[in-house]
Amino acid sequence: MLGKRFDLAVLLILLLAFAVTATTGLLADYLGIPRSLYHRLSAYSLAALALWHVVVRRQQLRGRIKAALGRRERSGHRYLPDSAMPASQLRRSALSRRSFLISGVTGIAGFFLGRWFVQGGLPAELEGADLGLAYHEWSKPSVTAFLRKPLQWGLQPPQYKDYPSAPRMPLPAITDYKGLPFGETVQRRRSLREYAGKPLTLEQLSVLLHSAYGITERTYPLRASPSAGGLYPLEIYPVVNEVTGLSSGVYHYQPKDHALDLIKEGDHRSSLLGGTGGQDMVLKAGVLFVITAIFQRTRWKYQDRAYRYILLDAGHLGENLYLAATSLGLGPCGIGAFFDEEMNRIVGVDGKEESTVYLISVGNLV
């Protein structure tokens, strides 16, 4: 009896191993991350535990290898087949045929009701649809487009984001930065994922969010990267794990005074695991940048093509930040796999008026 339990507690566990190995395969194949913590450990369990099934139950191994062959065991125990079977023991083995149709229904039922949940909501000609093909087609500027579409699409919000009431931290003035010669720096470009888990400086910090987003011209003012409209729809939420002279926490840069808003205090490292699908370099990154979108900041002028230009917005900004982390002998690398909930979760966003779009790691290389 003990060994019947073993055998099935044996099983349920390597089934278990193996439908968490697969899952996280899928999930990172379909999320397009490069490499997942989760699905790593979860594989080598998986077979770890068949090496050690095969060990522990090698004798029975044995005897059913040599069954299928025809073989008898030297105690004469013999498998019988199908045939020998008694007639009760292959009814309560079988799938009976009312079993396979509920079983059936249920599963059509299902697939169905499942369809009809998540897709309700969309206009009928979006069932099934692409809906980023839709949105691009949708997004498209044409006369017949203009009349159809709304004329008002709200107000202009402010263009800074400020947190009153969090501790400020100003960051050192960009004074005597050298970095790289710019062509050095394009041809040295990379994403990096391997970091030797060592502080980032504040200097350092400093140049990568002054590159990124900082302020270059006060008088309008401008950026360092380009904006459409100069609407500037972005904000840089740094995540510290390891900056020197910085506790660790997630900090809201204020482009305005070039400073940071210490929002959370704390070591944040598992959530951004979780919330990144398992890729371990921010584990071991100095600073993660989460960068969010105000979308109305766009929305109230370009309307339908707001989102494209928000998009190509964070594309400038990520390049800035990538050829400064570069210069600085740092290793960048962007991530546009994660949980949106999670990521907006962790930076105190709503997920609807503001949310993440990109996230960029920055380590000490090896």
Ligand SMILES: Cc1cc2nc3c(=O)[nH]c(=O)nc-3n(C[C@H](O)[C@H](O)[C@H](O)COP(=O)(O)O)c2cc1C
The other form holds:
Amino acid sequence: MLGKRFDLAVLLILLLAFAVTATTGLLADYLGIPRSLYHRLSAYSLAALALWHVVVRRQQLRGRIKAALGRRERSGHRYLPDSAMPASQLRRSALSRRSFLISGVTGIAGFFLGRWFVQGGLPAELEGADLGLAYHEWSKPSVTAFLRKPLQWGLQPPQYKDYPSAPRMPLPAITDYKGLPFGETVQRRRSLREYAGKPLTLEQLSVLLHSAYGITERTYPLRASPSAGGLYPLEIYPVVNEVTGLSSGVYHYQPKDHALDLIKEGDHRSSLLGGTGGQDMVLKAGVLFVITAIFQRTRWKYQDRAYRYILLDAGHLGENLYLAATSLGLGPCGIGAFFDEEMNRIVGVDGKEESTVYLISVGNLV
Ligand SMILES: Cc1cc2nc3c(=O)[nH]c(=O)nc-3n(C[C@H](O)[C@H](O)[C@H](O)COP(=O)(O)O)c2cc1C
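Output the form predicted together with this ligand next; the form predicted on its own has already been displayed.
Up next: the whole complex, starting with the chain shown before.
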């Protein structure tokens, strides 16, 4: 009797530990947490419980294994296959009317509960609310949000964007770059809008791009700025006004080879001025970095929360650019006020699958 209670208790705790491990695992994956303490702790207790159960019940387990293999136990008791079981015992194990009714009612209740969860639409309190707030509310993790999600959010697109027919300019390798010390860089960092109009060097452009989104770990390609799930949804299009050794034009940064692809040659200053609502630092900047996002790169995995992560990624990339520019003695300025369609047109993206999310100008200080 005591043995049975013990077995039941261990089984229940094991089931609970299993449920917690599975739920925390799914939640951690959903929220993009690679190492969740709760998940690890419940997984360790699950393993410890299973091990303890095996040690304490090793005699019985050995007996059951032998029986399953059809061998006679030392006690002389034999486990019988179904075909050898008495008819009365088989009848008892068959589906009874009560269990049939219970499973039917549970199934119907589950169906209606499911319909209620999957309904979708905005909650009443958000009708007419600011879209940003509605999105923020909508993308909070909850059981109902989880259940109402569609199962398929599309496929994972390629991690790099290529311009195979564009002329390629390799960027100088960064071997012994030493800028200002970190503390001084942070102290000095400011958004600066007055530029001398002198060209940047190719080495400076190379350091800026590498610091923003360059590959810093080749085995599993990781970049200089962090990205949710290591999915790197952003692209950088340096619009070059003046850089020694480069003709002016719209370029695309290819992190794989640390190179630039020229996608549109020419002076684009007047378009940049129009696209930023007349913010004239874009005229004297050596380069305006146009940062776009390919949303599906993060969306296929993080679904509703992807948009939050993409903008956070852009903030990290932007800060790396700010700090790199400051440490080079250059002036950076983030620009959030821009006309999306005009900027998308300049860099040649459709504004749907890929769209501009942030601009940063960098120039020589006066
Ligand atoms: C997301 C974002 C958008 C910004 N947009 C603009 C902008 O459109 N024009 C501008 O002149 N400065 C812009 N800035 C720069 C801020 O005005 C600046 O960071 C703020 O005044 C604080 O100054 P500091 O960066 O020198 O510390 C932006 C900064 C951020 C982070």
